[in-house]
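A single chain, nothing else alongside it, follows as structure tokens in the form predicted on its own.
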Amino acid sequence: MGLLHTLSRLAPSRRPAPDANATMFVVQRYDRTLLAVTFLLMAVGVVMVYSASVVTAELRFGDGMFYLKRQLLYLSAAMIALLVGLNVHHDIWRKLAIPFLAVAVLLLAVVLVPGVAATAKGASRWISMGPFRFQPSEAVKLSWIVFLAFFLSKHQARVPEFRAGWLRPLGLMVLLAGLLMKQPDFGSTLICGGVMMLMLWAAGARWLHVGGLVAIAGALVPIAILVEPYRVKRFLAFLSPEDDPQGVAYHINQALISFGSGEWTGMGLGASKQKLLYLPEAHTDFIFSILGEELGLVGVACVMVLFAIFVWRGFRIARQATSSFGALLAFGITAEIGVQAMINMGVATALLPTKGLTLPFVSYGGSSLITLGAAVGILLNVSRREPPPAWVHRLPEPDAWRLPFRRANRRKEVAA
């Protein structure tokens, strides 16, 4: 409640008009419902991370609270990022859309440099920073949404035209997909591609173009699965988990055992048996399974309702935004969080093949939690519906970040 009180003071609802006899100017508050839901999901995450990781942490580090301490540290950083996002006008991100995406893509390339990246289980997705690791793909998701919101809001009138509205986003998506798949990170590639299609649809793209792109993506996904033997094994395990219960289908079977053990009300908080080294990644990718085992169907339903409320409020913010950039930015952030939550829950319940995606706000992880905190802060800033301050207008427009020869060509086109 202390943080809520601080945030309410930072966003007052009323302020006096210059003329004492005039009426009061009403300033829109940030969306408190969305903030409360975010805090509830983070609180659930702290409890479940400790419960799911205590045994693993004790065996690996001799400290059952190792992951809990780190999660609380990450949560503190996420709160700072949220406060910054809330109090910095979102139009600044429009101005910085191109350099923000460029830095994120550069970090994706750095991950592929031998000796720089931290490798785990055959994947190079992290940059080592002393005792901590940073995952650039999390920053890429947010920067990609910011760029798409900028580009589509600027060219919204031409989005129905395939060449004007689709070619540049598609070209950049191919670049991102190439870098992400090189790690490999199939899950983040799907998230970025899915968010792009949703944002193009929201910006007014033709159904024919959206349907065609979905069909092409549907054809490429099987190819991406077939080129990697481990993906083929995962997909076959998803289709028939009973064929190899102790091999490649081990994750799926143990996750289903967790949910089956939880029944309606669960075994009780902290009473999970699957976290006793039976279910791998219990505090990260499969934390939803542990939640189902300990809190049962009731707990699972509560978490799903919280995510549903988050998505509802996020789309409401997008619908009420005062600018096309703010609307698309809010829509993209909400869609990304909602889609990732659905994929994680689908994997944990064996409705989707196994993918390495965390449950937003709940799973253990610093890069994800801090980036999500910044994203929620930006979403709350959009919900305030305030015009940008005067000094923001003095910042260079995104076109100023283009290469000099591109600006020269543009001047020639205008002159012609």
Second form
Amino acid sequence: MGLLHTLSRLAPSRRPAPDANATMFVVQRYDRTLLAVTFLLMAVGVVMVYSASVVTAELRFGDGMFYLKRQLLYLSAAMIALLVGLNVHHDIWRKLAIPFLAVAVLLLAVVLVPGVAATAKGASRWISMGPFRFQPSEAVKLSWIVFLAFFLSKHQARVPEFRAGWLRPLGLMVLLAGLLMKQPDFGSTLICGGVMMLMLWAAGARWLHVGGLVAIAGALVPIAILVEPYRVKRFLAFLSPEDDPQGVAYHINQALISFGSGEWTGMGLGASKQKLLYLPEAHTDFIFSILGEELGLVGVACVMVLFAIFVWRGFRIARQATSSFGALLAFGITAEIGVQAMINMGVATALLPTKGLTLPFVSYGGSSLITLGAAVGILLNVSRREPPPAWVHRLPEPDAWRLPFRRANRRKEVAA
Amino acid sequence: MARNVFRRTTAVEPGPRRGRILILSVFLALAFVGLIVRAWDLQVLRHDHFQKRSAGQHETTITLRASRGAIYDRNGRELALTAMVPSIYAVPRVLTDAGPAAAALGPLLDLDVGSLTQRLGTDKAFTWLKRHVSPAVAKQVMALNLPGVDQRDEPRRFYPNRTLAGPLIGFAGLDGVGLEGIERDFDRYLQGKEYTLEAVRDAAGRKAMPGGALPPEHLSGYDVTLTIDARIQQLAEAALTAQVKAMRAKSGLVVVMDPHTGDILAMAQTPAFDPNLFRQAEPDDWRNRILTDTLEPGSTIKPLLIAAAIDLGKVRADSVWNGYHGRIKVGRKTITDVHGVDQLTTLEIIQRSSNVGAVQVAQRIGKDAYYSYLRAYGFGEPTGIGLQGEVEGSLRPAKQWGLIHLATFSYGYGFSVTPLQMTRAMAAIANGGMLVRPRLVMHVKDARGRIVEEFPDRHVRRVLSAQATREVTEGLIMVTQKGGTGRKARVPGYEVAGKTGTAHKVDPLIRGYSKDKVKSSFVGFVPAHDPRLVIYVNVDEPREAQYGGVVAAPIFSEIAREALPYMGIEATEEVSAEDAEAEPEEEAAEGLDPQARPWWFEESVLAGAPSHLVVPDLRGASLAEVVQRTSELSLRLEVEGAGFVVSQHPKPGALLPENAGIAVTLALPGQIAAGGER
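Please could you give me the other form, the form predicted in complex with the partner chain, since above is the form predicted on its own?
So here's everything in the complex, that chain up top.
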């Protein structure tokens, strides 16, 4: 709680409650409930990463605490990212949205260059940086949300339009999906597409357009599955996991065995048997299964409730935001974290086929944790409802760069 | 700046989006409920199913056997003990590259690379590569750092004296089950009990025991202490081996017994084998032939016959018998002596081993009396020594005896006995007429040194009167005096009583007795008037000579000459010039050297590795004992505390290189409990 206290002192003190009729919003303290929930989830993560990884770490590195130490290191980096997000007014991200997305996309392209990327299990997702590895798709997710928030708030009035509000973001999404699927990273593609859809819809896109998107995605997903034999196998394994428990369905079977042996209160912290190399990726994508095994339904429900509170607070921040950009940003971040958590839990309980998505805040992974820290920081900054400071205000409006929107802007100027 | 799209109060186009967040919230809430229901279904409703599958793949048990008890001689010298040695195993499932691994392991473990590649290339979870390797080899294997190749310490049976008493001790197999000899027959005491440990197994097949792996003390096997004296055993083996070699004989046997208690002090046979390497020996040599083989006693039966006749009172020691000049006719068969005489006394029948005289004595007492005495001596029944495979010999009932049987039985042909039976019958004469039960095991102790079972010595029955034995003893002494057949059995300084025997073997080809194949024997006791040792010697098919007095008697003499001073029995007779000249001094050339052993185990013989020391169990010993034991073994000693040893490092049974150190912690009895509390 010491850290919470310190953080609370960084923020301005509480002002009088906002008047419902006031047109100007009053600056308030950041959402401490959301921060507490975040910390709790991260703490659960540290404990569970240690418990789930100790056997693997001992075998690979001769040090059972290898992953624990790294996770703690990443966590401190995530704290710095969180403090930056909390203390820098979020409007700056609106102004930097385009270059940020450009850099993220560039890094995504770099991963595809042979020799640069570190590969694991047939997928090249990482850029090696000494002893650490950076996963650009995590940065892409955040910058894509920032960009969409900027784009949709800027062209708010034209969101219902087909070309300006539907086709353009879809076009960018197709580009992004192409790069992501090249890795291949099915999970991130799904999250980026899903978040775009939700943000479009929330920003006021027509039901018809959103329905169309859903229809296209609904058609694309089976195709994406069918073109890759491994995805077909995974999908079939998902449909009937106990048919071939030693083959393709091994992973999902082990996840179920792990999760199912938990009962009400679990086998006890550290007492998982499935982490004895039976369940692969026990400390990353399938940490929720180990959590279910060791802490039981009680532990599982607690983690779910924490995510529910997170989503509730996140949407509340979105509703109360002072600007459309802030609102959409908060909504996008919350939706992305909430949806990804739901998907990960669904995979761990075999409700959804295997994707390769982490459980936010809990799973082991530096890129993910640091990005999430930044995202929560931004979310908390939005919750402060501050007007942008002068120096941010003085930055040129992103239109000045006019990069992908040259024609649209020109037409707007003409119309004006 | 654009206003928040989600706020109702904000009149911004196009309409309220607050509802959409609500819709999404409801949707996520539904998913949330769905997940909780799913989790409840998996974790609570279907818990048993998954629990069972989980247990099925990680739960396992490991069955171990607590360590086998040791076998000691009567002075506490180890004849068989168990030490922990490494065994190499592989988890082929983990090993990715079978070829290079096999190429590296093959020469180290002395295994064929081709078949090793095949074994490592499978998907199995476990396979032994080589069990019981030397620590040096294990170290080299571990240095290869191959994934999935590991070592595990296993108990291995060692026979530190090598061939000493090999056929008597027998051996235990790899799994610690006795297969031959004492190891088999006393397996129920020696064998450690099996115990099962619960363990978990990881996906690579490695097992771990969360509950620990040390067996409780009460599961260890019991220690068996034999009546054998390793020193006498070694003397007997050395003398026997030398003479068998000199006589170019097929084989030989020696039994040494204490006539009063029936304690077997030595049981030697040649050819012997090394139980450490029992697989390299002929299975035929594994047998303890002293119990399992029978032979015709030949002339060695004569003192027993005459003792019976004197005991009955039908014959006096000084009775005079007609010698018939060496030829007597029984039915259609003529029985002859080597040196015929005109007349001779009863005792001279023994001294000269006269068949003619023996036949007359047998005829005097009759077949029923002779048969009942032979039964009383214990022929035709097991001796009760407690070893498997003991035979009773063949002795037909008196009803089936004809005239010729009574005659041939009088000089030891026509029935068969075991060497052990013969020894014990002679012991009855030596001890004043009591038949003893041969004793091989003195007692059995548990791991804490408490006696579990004792085997007291037992007199079975009285066979002869003391007077009869005294008179026959005089005849037996005459055998080794001037004019006797067994003069080579003399021991300088001691009076020897004994009887020679030369039994022609049955040749199955000619369906009769072979002329040149004999079993030469000598059985006697010493000192004649206060017998401490009964020694039975039998040499099979000697080729350089045939008479028991030439072939077997020197072995008796050799053993007795060394054993009597060793046992602290003082010489009573003056050493005559004749004795001194007749007995060439010869040192035991090979076998056990009691000073150099017994703790050292020369592993080099087994595995070509440097010598290692089996760490002794010092627990419970006082400091003085510890110092003595460790200096005997030239171990460096580190001592902590005072009193009695409560713990030691390394643990008993571990192997240590030479000149290594051992650390012991001592405490006084009162402090042990307190120490345990801390």
